[in-house]
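The form predicted on its own is given below as one chain in structure tokens.
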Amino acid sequence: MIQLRGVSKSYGGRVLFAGFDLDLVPGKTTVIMGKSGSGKSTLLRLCNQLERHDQGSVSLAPIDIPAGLPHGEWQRRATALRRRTGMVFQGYQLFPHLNVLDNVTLALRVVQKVEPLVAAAKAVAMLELVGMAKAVDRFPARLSGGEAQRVAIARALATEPEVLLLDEPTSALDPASTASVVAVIADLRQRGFTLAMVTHDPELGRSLADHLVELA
């Protein structure tokens, strides 16, 4: 799975990580916790190269991304890595002009060139998994926060990623919506998906973690 070896990252002279190692273990849930500003989300973004690291390497075999690659080569390898991962953001990032079904099938149709009927069938299966199959025709503006986040999880799962990365998936939600999203994540964990999740909630993190990473 994704491995970080000797990774360092700084912002404006402030060191977030220095010589950091991390393994995302297949079939397990890794939870990343820490105080505000400790670099939790940055660490997750390094895992799928939405951020570049300053030193060390990030790999998802056979893809290896050492620090210092020329931009074009880094972009090529990072794109290949991202195609094997799924990312769920705190703010959902659904396209407001597309209904639920079109949001979930978009990457399948545009990036993976999957035939529309096949893409729709995959999307519906993932929406069923997260309890949102009856919402295929609804638009994001008509979804609650918890519903939108479950659709975002379905969208990430539809491309059959090897690892699912979740960045504070419950932080913007009310208690009822949080419970619905946590139930989905717990179910994915039980099914043996490989997950890495950032959370600010110690109780939630410890309840879901097979491996716990605490940043100072």
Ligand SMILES: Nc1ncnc2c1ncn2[C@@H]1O[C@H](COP(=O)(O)OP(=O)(O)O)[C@@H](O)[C@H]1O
The other form holds:
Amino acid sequence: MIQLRGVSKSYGGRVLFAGFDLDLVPGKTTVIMGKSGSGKSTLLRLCNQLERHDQGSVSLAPIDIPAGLPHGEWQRRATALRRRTGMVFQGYQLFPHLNVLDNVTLALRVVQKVEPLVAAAKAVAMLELVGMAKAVDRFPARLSGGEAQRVAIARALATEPEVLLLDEPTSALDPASTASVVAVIADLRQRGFTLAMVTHDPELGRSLADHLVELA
Ligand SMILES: Nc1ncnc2c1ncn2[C@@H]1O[C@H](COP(=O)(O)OP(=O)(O)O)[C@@H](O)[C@H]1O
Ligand SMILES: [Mg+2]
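Could I see the form predicted in complex with this ligand next, after the form predicted on its own?
Every component of the complex follows; first up is the chain already shown.
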């Protein structure tokens, strides 16, 4: 699973990570906690290489990405690694002009070139997993925050990623919506999905974590 070895990352002279190691374990949930600005989002973005590291290596076997690769080669390996991951953001980022089904099938159709009927079947299966299969033809503007976030989770899972990265998935939600999203994440964990979740809710973090990473 995703491995960081001796990873360093700085922004404008400020060192966020120095010689940092991380192992995401198959079938386990890693929770990342720490105060605002401690680098939680950056850590997830290093895991899927939306962000490049300055030193060390990031790998998802057999892909290994040492620091300092020529740009084109980094991009090639980073894209290959990223396609094996799924990401869910705090603000869901659903496409407003697409209904729920089209949001969930988009990557399957466009990136993976899966046939529309096959893509739809996969999408419905993922929407069932998050309790949103009845909403296939609704548009994002008509969803509550919790519903939208559950659709975002289904969308991230549609391409069958080996790991799901969740960046503060409940922090923009009211308590009822939070509860519905937490129930989905707990269910995925129970089913043996590999998860890495950032949260600044200590109670939520401890309740879901198989492994806890605290950033200073
Ligand atoms: N692309 C970037 N360019 C410059 N600085 C950044 C960038 N991304 C994050 N940072 C800085 O790195 C620090 C950690 O950010 P972040 O990982 O978003 O923290 P967290 O998610 O824990 O709040 C912050 O000080 C932030 O301003
Ligand atoms: Mg953040």
